[in-house]
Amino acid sequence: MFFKILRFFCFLFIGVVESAEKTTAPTILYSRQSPFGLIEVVTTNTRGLLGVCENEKYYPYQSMFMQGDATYLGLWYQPLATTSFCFVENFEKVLLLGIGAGDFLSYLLNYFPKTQVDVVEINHVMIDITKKFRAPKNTVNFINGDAFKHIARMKKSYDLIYCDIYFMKPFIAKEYKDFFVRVNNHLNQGGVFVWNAHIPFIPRGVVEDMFRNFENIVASITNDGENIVFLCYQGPQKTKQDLEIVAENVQKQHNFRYALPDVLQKFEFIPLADYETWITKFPVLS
C-alpha cells in the first residue's frame, strides 16, 4: 500500500513538473544556424515580447523586443544610449557597430526617420532577424562584416557612432588596438561616440585607452552592474546644467518613450581626477 501511495505521488510530481515545463517552454518563431551558434527568436512569458537566444539557452536573452513596438527597449543599457540625443545637434549620419536585434536602430529611426544609417554586423543572422521582425521602413545600409576591420578602412564620417559589440571572450580585446583613434577620425564636429561596455569581458587596458583618446566622457552603470554606457566627445565640455535644458527641449520636440531628462540624470560627468574610479571597475585581462 505504501509503495502504491509513493508511486502515485511520484507520478503526480512528474505531471506537475511536465505541466510547468509546457507552460514556460517558449515557442520558437525563428531558428537559424549562424557562424557563432544557433540563433533563435522565441516567445516569453510576456505577451508580445520576444527574446533572442543562443544555442538553446532561453535565459538570459541576448536581445528582447516587443512585436509591433518600435520604441520598446528591453535591456538595461539600451535606454541609457538614447542620452546621446541631447549631445548631437544633427542626426544626419549614424554608424552602428553591432545591431543586436535592431533595438536601438528601430528606436532611432522612429524619432529621426530621415537619418542615414550604416550598420556593421558580423553575424548575418542578426541582420536577417532585424529585417524580418523589425522591418525598418527607412533606408538602412546593412554591412555584414567585422566592425573593427570595417572602421579601419572606411572613409565616411558620422554624427553618432554607437558600438554595441556582443562577445563573451576577452581575447578579442586585441582588436581594440587603435580603435578609439579611428573612431575619433570618423566623428563629425560635434559628434558623439557611444560605447556599451560589458564589464566582465572588457580588459581594463582597453578602457584606459578610451580615456586617453577623448577629452570629455560621461558614463552610467546599469542597474544590474553588468554594463557601463560611455558617451565620449571632443571639444568644449558640456555642463550638466546646459544638457538638462537641451534634454527638456528635445524631449518636448520628439516625446521620446524614455524621457531624456530622466535618463540624463543617471549619468555622471567624469572629471579627470575620477577616471581611475571607472577604470578599476573593469578586470585586468591579458
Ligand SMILES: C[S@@+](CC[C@H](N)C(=O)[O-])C[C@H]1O[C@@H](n2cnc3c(N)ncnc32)[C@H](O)[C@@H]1O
Given for the second form:
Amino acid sequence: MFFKILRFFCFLFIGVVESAEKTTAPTILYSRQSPFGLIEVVTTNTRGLLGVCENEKYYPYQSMFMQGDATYLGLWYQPLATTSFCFVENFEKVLLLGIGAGDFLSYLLNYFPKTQVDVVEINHVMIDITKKFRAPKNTVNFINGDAFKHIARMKKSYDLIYCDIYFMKPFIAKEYKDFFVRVNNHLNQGGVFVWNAHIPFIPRGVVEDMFRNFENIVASITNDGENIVFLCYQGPQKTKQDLEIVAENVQKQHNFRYALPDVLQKFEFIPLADYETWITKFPVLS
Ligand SMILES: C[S@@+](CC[C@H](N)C(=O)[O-])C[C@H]1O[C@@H](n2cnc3c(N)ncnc32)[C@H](O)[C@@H]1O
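Next up, can you give the form predicted in complex with the ligand of this protein, since the form predicted on its own came first?
Following is the full complex, with the preceding chain placed first.
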C-alpha cells in the first residue's frame, strides 16, 4: 500500500514538472535548415518578443525582435549603432553587412524611409526571416553572400556602412585582411563606418588594423562588457560639443525611440594616446 501511494505521488510530481516545462518551452514559429544549421524563430517569455535560435540552442538568442514593432532594439549594443545618425549628413545609401532578424534595417527605414539600403547576409534563411517577419520595402536590395568577399569586389559607395557579422565562434584575423582599407574606399565623403565588435571573438590584431585605418574613432562598450560599438570616420574631427548640438536637432526632427542625445552620451571620443586601452580589451587570437 505504501509503495502504491509513493508511486502515485511520483507520477503526480513528474506530471507537474512536465507541465511546467510545457508552459516555459518556446513555441517554434518558423524552422528552416540553412547552410549553417537549423534556424528557428521562437516565442520568448516576453509577449510579442521573438528570438532567433541556431541549432536548437534556445538561449542566448542569435537575434531578437518585437513582432509588429519596427523600432524595438532589444540587444544592448543595438541602440548604440543609431549614434551614426548624428555623424552622417546625407543618408542616401547604406550598406548593412549581416542582417540578423533585421532590427537595425527596420529602425533605419522607419525614420529614413527614402534611404536606399543594400544588405549582404551570408545565410539566406536570415534574409527569408527578415522578409517574412519584418516586411521591408521592395527598395531594399538583399544580397546573399559573404561580406568579406562582397566588399572586395564591390563598386558602390555609401554614406553609412554598418558591419554586424557574427557567428558563435571567434574570427580568424586573416578573414579581416584588407577589410578596413576596403571599407574606407567605399565610404562617401562625410560617411561613417559602424562596427559592432563582439569582444571574445575579435582578434586584437584586427582591432589594431581598424585603428590604423581611420583618423577618428569613437567607441562605446555595452553594460554587459561583451560588445564594443566603434564609429569611425575620416576628415576633420567632430567634437563632442558639436555632436551634442547635432543630436538635439536631429532628435527634434525625427523623434527617435532611443533619444540620440542620450545614446551619444554613452560614447567616448578616443584620443590617440588612449588607443591601446581599447585595443587591449580584445583577446590575442590567431
Ligand atoms: C547579430 S546578427 C546581425 C543583427 C543585425 N545588425 C540587426 O540589427 O538585427 C549577425 C548576422 O551576421 C551574419 N553573418 C555572419 N558572418 C557573415 C559574413 N561573413 N558575411 C555576411 N553575413 C554574415 C549572420 O548570419 C547573422 O545573420
